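Okay, so here's just one chain, in structure tokens, the form predicted alone.
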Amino acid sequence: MSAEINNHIPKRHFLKQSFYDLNHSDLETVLNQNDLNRSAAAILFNWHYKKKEEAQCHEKIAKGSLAFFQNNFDFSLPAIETVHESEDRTVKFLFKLKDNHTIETVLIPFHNKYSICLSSQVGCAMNCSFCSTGTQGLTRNLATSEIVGQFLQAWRWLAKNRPGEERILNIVFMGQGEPLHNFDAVKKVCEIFLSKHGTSIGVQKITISTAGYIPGLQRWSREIPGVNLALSLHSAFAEKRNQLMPINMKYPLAAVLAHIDQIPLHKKQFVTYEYILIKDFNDSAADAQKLGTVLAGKSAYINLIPFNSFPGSQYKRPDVDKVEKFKEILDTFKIPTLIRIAKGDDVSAACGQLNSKN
């Protein structure tokens, strides 16, 4: 099902359109085209996104509008197939989609709150050698409803299984897939999350990761300003980055950074650069010096991620001392750097481990 709105009146002999594929403006347009009261859009958004109710809303909606929604819209969400809970309380979900494809989503606990790591595609076309998802290949893009549905279903799982903890305050598009390769659906998801009628997530609580897909970066400033950007960098040397990330051969790092430099940043806003540290590959002093030189002077924040293993991988995690020495070198460049602690690796939910075909 397409992530884009169908501006024609849905016919009963066609599949119903998902309510969750529409942002608030889309829904108002549909109501207006069908001579229905546009105020029902805000009521439905409040019901399904703010209150996160699963059953269809019957409150304060005219009978004609209610009948229209029942006849033309689908309010179902991706089904939770399996749940794996880590010892550190990370939760990994396997969602089954209507075409029987599956995707994985992760809830990451921090300070009595959660971040949610959303998938944007079934598989991924980027074929990064350090990432289990890359071995899966790309099957298809997710629809807006399938991305939004991950958030809503995870929230409902928390409400049922960890009552009082249903606080998902950060949203990161760092699950399966290249988010900017599915730009239109990801953009619409952000509009729903940011809407005062929707979940009302703060703009700086949403982060979209990219491997450096320039066509998406070219649209970024015009279409999703204010949302945080994270670049999967992983090596500042072209030969090494080519080996880790084949996309670098089509969109070289220098060109990617030039596009990122053109993105307007708000006060106290940084671009996050993700760097997976791989033993005896990109963890040397020379690698750290090169990275610091490339990012010096930018509004940059670096996440160092010791490699998380997965079946069939050729790479290994470096020793703790090597990771700390790498950070010490970056500190000399005055770039804020954090060593990310792996969460959920005992259930294959850590960075780079997601693979819904395993």
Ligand code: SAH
Second form
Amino acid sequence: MSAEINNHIPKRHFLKQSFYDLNHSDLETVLNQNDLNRSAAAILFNWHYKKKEEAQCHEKIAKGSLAFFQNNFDFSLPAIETVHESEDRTVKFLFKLKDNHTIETVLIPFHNKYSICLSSQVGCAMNCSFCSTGTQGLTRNLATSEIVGQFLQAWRWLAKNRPGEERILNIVFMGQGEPLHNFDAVKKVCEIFLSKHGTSIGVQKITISTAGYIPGLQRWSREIPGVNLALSLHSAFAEKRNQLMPINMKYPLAAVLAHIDQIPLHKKQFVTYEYILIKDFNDSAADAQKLGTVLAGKSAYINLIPFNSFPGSQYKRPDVDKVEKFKEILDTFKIPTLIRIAKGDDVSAACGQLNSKN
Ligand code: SAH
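The form predicted in complex with the named molecule, contrasted with the form predicted alone above:
Below is the entire complex, every chain and molecule, led by the chain shown above.
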């Protein structure tokens, strides 16, 4: 009899809903439905997200509410399996999820502060020919808690290993996966980060990068207004973009740009267009002219990313002077353009190098 009970304990624990799957209003609803005081929602959010405490909440909270959460919710986070620290202080985490799948997350330093690059899926379905994650295929979407958990665990790692530097000021969905393919979970992650009861991150500090998944762009204005948008563009020529990004055959660039143009921007807000420069493929003067023509007149900001190689990749990075020439042509279109310097490539943490199966 007792063995039978014991057998059930781990199973039940596994099935408990994660606390980190709920936004603030979900928490209030749960409390309400169970005849508990709604005020516990703000206290719990403050404890776990603002103070980032891992242990059971010590704040003044009705005993019944605390017991209810402890009994019915899971407070554990994805486990850090390995950590790689780059010479430039970039940190790459490999997380192990409850079902043993793994994902990667990167902390990118700037002046003792960090941006965090979050994964939204195990693998990715987009199959872009230049991206290491694409070679993995899609295994599954991440739950909200598994995305929020990357942030909380990275923050705690910083607090422990680089005390005083636990300042993650920007959140970018540019890790593994296509965030708009997992819209509901990503939206809830944004709501959790934005909540004034928790981390209280400014909406202008969150950026979602997409390969151009139109069903997600259609939901943007209503459901995640104010969040920054980055589009992986990579070629303004249809045939080349088809070769790089199969999604272009279903959702062609012109239609994607038309949808993006419908998304309202604040006065000083831009859409970031990411453009990987690949040697002798999309790095010519004609490529730059075409890109400039397509983006001219938009509230655009271009990020030029010299290709980052990975084992088995078929492309190469152009020489520095070619990259600069490309930028000079874009300058004639008066589009602000930044050449992104690769960070963390000594530990395979740079854009496109994330592959949790290697
Ligand atoms: N699926 C989303 C987010 C993940 S990729 C998207 O497509 O935007 C994040 C950025 O890294 C994208 O701009 C992507 O195109 C870029 N990237 C992917 N592989 C790369 C590589 N090998 N070198 C440089 N940048 C790469």
